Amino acid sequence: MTDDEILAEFRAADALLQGHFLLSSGRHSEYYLQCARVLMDTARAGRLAAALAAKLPRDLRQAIDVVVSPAMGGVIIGHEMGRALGKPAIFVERPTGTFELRRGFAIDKGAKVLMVEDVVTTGLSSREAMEAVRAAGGEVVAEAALVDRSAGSVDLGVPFFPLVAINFPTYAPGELPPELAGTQAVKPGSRSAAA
């Protein structure tokens, strides 16, 4: 899928927003991509993981033993990979703050680990994430996400996989432009409903 094609479900999904949003990095933005509504269609979320994981190299593609997402917004798009590259699929949590393994999942020691997020901006989160595997004795190959809007300046500690890299602007809370500071932002993601 090219990146227009990519848009365009985001556009057909009506996931692509516009207003004040505070994302989960804790900086604002203009723009905030809902993947929660572009991958509650079950065919435009096969697609997309699909696309997704072609853009993965063979070898590592072969070498995975198993998926790994953050809960809540990595959830569904993990599960997706998983059914797209053949892997068993799975997710961290934070129940107290901090991502665990729960649910009687379980990773095995030396496991080669695909960690799969729906937006990476920071990579706070899925650092989190790869340190609950690695405590759980796996090994995170390479990460993949639906989007990158890092503006291609996020280091994982790992190869980095995304289907499309969006550089919509974001703003610390003390920088925030004249049409966004008049403004109540809106935290749409999955750990508050307003900032």
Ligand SMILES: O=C(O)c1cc(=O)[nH]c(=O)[nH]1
Contents of the next structure:
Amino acid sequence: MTDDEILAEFRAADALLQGHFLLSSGRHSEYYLQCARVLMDTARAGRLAAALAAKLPRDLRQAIDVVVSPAMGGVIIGHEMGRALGKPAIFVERPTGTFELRRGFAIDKGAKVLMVEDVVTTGLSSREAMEAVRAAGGEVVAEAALVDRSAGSVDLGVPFFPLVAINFPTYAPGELPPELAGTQAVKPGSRSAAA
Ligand SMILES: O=P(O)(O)OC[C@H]1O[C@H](OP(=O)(O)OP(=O)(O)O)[C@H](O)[C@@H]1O
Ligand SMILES: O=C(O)c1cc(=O)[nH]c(=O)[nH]1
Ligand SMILES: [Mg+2]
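So the form predicted on its own is up there; where is the form predicted together with this ligand?
Following is the full complex, with the preceding chain placed first.
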């Protein structure tokens, strides 16, 4: 799929939002990609996962033992990636603020893990999820995501395969541009404000 075709899927799902958003990292942005709206169409979710899986080198695809995603945003695309790759898909979640495996999920010692996210902005959530995977005994060999909002500038410490890379500017709370300053930010994601 071309970048234009992928962004057309986001527009068709009314998932490219404009306003004032507080992101998971604490940064602010005028734009938000609501991947949950893209993935609510199961055929579209399957199509995008197949396109993302096709971006992974063949030897990497074969080496992966398990797909792990950070909840909530990573769960659906992680599950679809597991289906596309023919691998099991599990997730980490943070009911107390730190990612952990629950629900009877476990990772075999040394298992090769593909981390799958919906969106990567600063990479903070990805790095936190990778810590949980390593603590559980897994080896993170790569990450895949629907969208890299850092337009290639983020370093996750492992090879990173986004379906599309976009540069939507983000701002620290004290550095808001005039069009955002003085407007109330909406926080669509589920990371607790305290985490
Ligand atoms: O690269 P980052 O700066 O960490 O930003 C991206 C993260 O933000 C969103 O999750 P969020 O924490 O909002 O919660 P959710 O997945 O539960 O919606 C998204 O799903 C990524 O996990
Ligand atoms: O950085 C984020 O929290 C974020 C940005 C975005 O565009 N979409 C999303 O789901 N999360
Ligand atoms: Mg998330």
